[in-house]
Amino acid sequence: MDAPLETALQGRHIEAVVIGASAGGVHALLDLLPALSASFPCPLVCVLHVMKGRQNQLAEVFQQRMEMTVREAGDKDALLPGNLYFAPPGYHLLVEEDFSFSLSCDPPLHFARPAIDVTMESMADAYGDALLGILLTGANMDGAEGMAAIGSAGGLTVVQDPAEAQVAVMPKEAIRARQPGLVLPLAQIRALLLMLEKRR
């Protein structure tokens, strides 16, 4: 049993998880997510920057490796436990107060659409202190403001240890913007997610 992780979760009722990543993110997510079962108790939303013009097969790639249902988020879809949603390419992904998705064609933020900040800020508004936000490897500052918003709303924030990240810019920017609840290597982030499974 990992005492710091148990302490971080103590008294919390996590109802959703959002993960942001950019450069190196696919490898990091493949290290984290296949360990999760179909009975994962929350919806899990991933925003990953994908190079413009490249075909996005994230949902297919991860579905082949996971028990959870994996899909691209669609406009008006309800967020359901045991589902992993990827933000579709070319749209910002937001979560509304009724816990459904909406897609936006607003201009890119930090040169990215979908932008991690947009999704995280909307989920912080919808879920408040019941949200777990995780920011992984990446090469720009997207996600720093989103993680700060989650922290301000009382949610739990976890940043990948920059010393371990394939590209450390994104984790460092998030730590600079607002000290996260935890700074962890991927193995410990995976352990934290597995603890969420066992708590229900």
Given for the second form:
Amino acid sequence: MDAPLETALQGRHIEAVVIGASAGGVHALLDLLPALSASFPCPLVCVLHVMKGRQNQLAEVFQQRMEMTVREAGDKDALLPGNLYFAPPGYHLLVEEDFSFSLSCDPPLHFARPAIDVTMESMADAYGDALLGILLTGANMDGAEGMAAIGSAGGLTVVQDPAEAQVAVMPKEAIRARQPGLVLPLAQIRALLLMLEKRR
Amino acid sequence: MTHKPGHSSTDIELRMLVEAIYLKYSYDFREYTAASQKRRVLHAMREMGCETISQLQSRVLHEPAAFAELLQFMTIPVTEMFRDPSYYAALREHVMPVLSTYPSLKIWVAGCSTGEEVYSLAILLKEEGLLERSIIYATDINPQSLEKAKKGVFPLENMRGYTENYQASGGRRAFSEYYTAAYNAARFDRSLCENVTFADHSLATDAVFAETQFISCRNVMIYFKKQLQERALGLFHDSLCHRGFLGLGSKESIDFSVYGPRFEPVVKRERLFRKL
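Having seen the form predicted alone, the form predicted in complex with its partner chain:
Then the entire complex follows, led off by the chain already shown.
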């Protein structure tokens, strides 16, 4: 089963996962993440664009549906396996070389703060080829450069199939910027994450 | 984790640039978090027409004007008036009543950037009847930001958002009473900063300069590594009087620090603390 997924993971050690999503993202993440267990072998970092003022319940909403520990990423927190982190509203979220988070109030990028590119580029630096980057539905260009950076660093990149995405702009931009490792529907992306879980 | 042997050339160049800046200009960015610093420097490199950070370093060492330009990228001023209105509401409710018991007040806005928070605080103090007996020290490492702060002139297009923030913070008047609009700019009332001293001060290299009753330092320490955060908190601790107040940014914590136990939370959610 899922031979292409097996092939994509062959010989890889994934040490962290980053997921970016915008319009339609909450729905897609609710489809993707609750299947994961508390023993998920990596830290999972989510950057989601949500309207200002509405973001604060994200961690709660997901915690109610998941075994993994869900939290808002805090400044200088260490990234730990089995944890799902959301970027805090109003801040960019970066990962340092020592695998801890740092926050920044630098100006929005693509009108977004947190911006997906910022998190992905810093994680590509920190994790190199051990990073899995996933980009889902959305209506802007954020994430395209971040996914390209992950690809350049040797990481595995997965873009949601634009045909299936609620809003196809963001996946399409990422595919145009640099052909990702895999273009998959959500069900297959979920299968890939579950495969990571079983390998350990 | 063995997947990333050695350092990339960019990381090496970045470290050398920061070292060069310190040796030549005494600006100490060595304990700033690397990831956001890298973003800023790479952005500066492109904007200043350099191919590599080494090239940028060469220019910075030989042209003081290039350093001044780079400094604007490395200390990007990002701030707004009454940012996080609930913070200012908490100041109104929990801090101002205590501050009003002092015959005179010294307040330190550390890392004041272009001054938006200084004017917000001055407005708050004025409405509480405290501005006239307060001295506000507004400090930053970026001379251009301090110049802007002194002028108190901000883009008119920002006033709508600032007015909403001000109202949400419990503002008592019409926000427009505090500024006059002209040429797409809002010039804030000079009386607001009569008792404000704008000064160059580095949390990385300088010392305590006054005893204060309240320090506001918001979203500055997120750019510091733990060691420098510790230094800054030490300065704040030493500057504050017994039972003085410290206000931080909404995602900043003192839990990790040796100074953590020397403060008690006043409004935990708003990162308002009081020295024990």
